[in-house]
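Take a look at this single chain in structure tokens; it is the form predicted on its own.
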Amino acid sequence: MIAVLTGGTGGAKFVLGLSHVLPAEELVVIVNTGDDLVWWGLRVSPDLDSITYALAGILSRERGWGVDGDTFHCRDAMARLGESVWFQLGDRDLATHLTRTRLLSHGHSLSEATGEIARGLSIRSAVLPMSDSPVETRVLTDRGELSFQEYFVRERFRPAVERVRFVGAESARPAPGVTEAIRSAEAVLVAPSNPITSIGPILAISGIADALASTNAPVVAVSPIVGSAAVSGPAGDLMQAQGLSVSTSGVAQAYREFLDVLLVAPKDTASAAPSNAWGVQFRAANILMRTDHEKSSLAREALAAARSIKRRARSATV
């Protein structure tokens, strides 16, 4: 069994690649929910939705989110009624949020609701939210503190970032199956997701970082940074705000307590020296995933890297 931690559009691409090279039943996907929000009275889980849509083969390739070929008639009608529409939901996408909201209102957990939605989409891989408890990513900016969606979607990540925090993480617990999957996996992979706002909320949940540090499985991550810039999105600004360099060494530092191998762009292998002090190996790979072939190839390289190494010993003082 392969466990993967993921969030964001890069994470969805990587999971799609894994789904092409692994039997569905061997893949467990642990997904960030710090981006979740209530919109038009509906509980929306953007990263869970992107992962389920990717695994179901209906994720919009053009947008990187939502359902392929979706329409936006409801959004347009809401705008005519004077409702906010800066966060966009497609018409077919609404079915997912209506179902999730109904299940949660009837006492089901987020894990149970996610499982129901995955089964409805004929997904055979396990899709697990990081926690059944609400955790909200908040971004402190020069325009005040914003939710992640306000910062990322409404403000188009233009405000200067000062700090990121995860409200509720201190009392949240891993969702059922999360730490068990990490501890029993053949390998644990970390998708090329934003280390701060996609993977950071997962690691902030008590018990998950400990499970990663103590698992016997090798842990392999894919860098979302090439050179000194993010492949896409605001990862660089967010890393700087959290005291990390915008580099592959900064990614390795973020994951140093549990990481064995970091897959990086070929030109970044020369910058491995600072990370060697943490015991992290750098290996070159094509990490850009511009085509389906590249997504599958990167998935194979991550799996090959995991299978070629032994888990390194961890120091209690790391």
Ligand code: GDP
Second form
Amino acid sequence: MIAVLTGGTGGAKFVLGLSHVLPAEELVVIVNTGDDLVWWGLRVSPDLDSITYALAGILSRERGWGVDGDTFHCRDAMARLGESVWFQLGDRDLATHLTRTRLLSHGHSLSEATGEIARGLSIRSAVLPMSDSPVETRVLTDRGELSFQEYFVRERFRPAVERVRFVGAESARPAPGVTEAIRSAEAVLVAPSNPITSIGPILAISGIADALASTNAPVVAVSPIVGSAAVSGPAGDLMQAQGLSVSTSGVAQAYREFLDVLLVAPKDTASAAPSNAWGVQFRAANILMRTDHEKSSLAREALAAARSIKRRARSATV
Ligand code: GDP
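Swap state to the form predicted in complex with the named molecule from the form predicted on its own:
First the chain shown before, then all remaining chains and molecules of the complex.
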């Protein structure tokens, strides 16, 4: 079984690639929920939804979120009523949020609701929220403290970031199955997701960080950074705000407690030497996923890197 830690954009592309090269039952996907929000009265989990839709084969490739071919009549009707529509939900997408909201309001956990939605969409891989407790990513900016979606969607990540914190992470426990998957996996993969706001909240849950540091499984990550910039989005600004260099070395530093191998763009292997200070091996790969073929190839590369390590060096000394 292969466990993957992920956010929703770079992560969904990578998970789609893995789903093409692994039997569905062998994939356990552990997903960030720090971006979750209540919108139009509904419980929305953007990263869980992107992963779920990717595995169901219905993720919109055009937008990178929501359901392929969806319409937005409800959004238009909400706008006519004077409601905020800066965060958009498609009409078919609403079925997911209505179902999640109903299940949660009837006392089910987020893991149970996620499992129910995945079953409804005939997904055979396990999709696990990082935690059933609320953890909220808050971004302190020069325009005040914002939720992640206010920062990312409403403000289009223009405000200067000073700091990021994960409210609730200290007392949150990993969702059922999360630490078990990390400990018993053949390999743990970290998707090319935002190290601060997608993987950061997952690592902020102490039980998960402990499981990663002590698992015997090799841990392989794909860099979301090429050269000195993120492939897309605000990962660079957020890394800088958290004191990391915007580079593959900064990614290695963020994951230094548990990472064995970081897959980086070929041009970044030349500048890799300093990162050896973090004990992380760099390996060149085509880490850009523009086509389905590239997604599957990267998934294969990550699995091959993990298999070539067999057991983590540090487990020999434990
Ligand atoms: P979020 O939940 O929407 O923030 O999504 P993720 O955290 O999963 O993905 C965002 C990250 O994906 C960004 O930091 C991008 O640099 C990275 N990313 C997007 N597309 C690609 C790609 O094709 N290759 C790699 N290596 N990274 C990518």
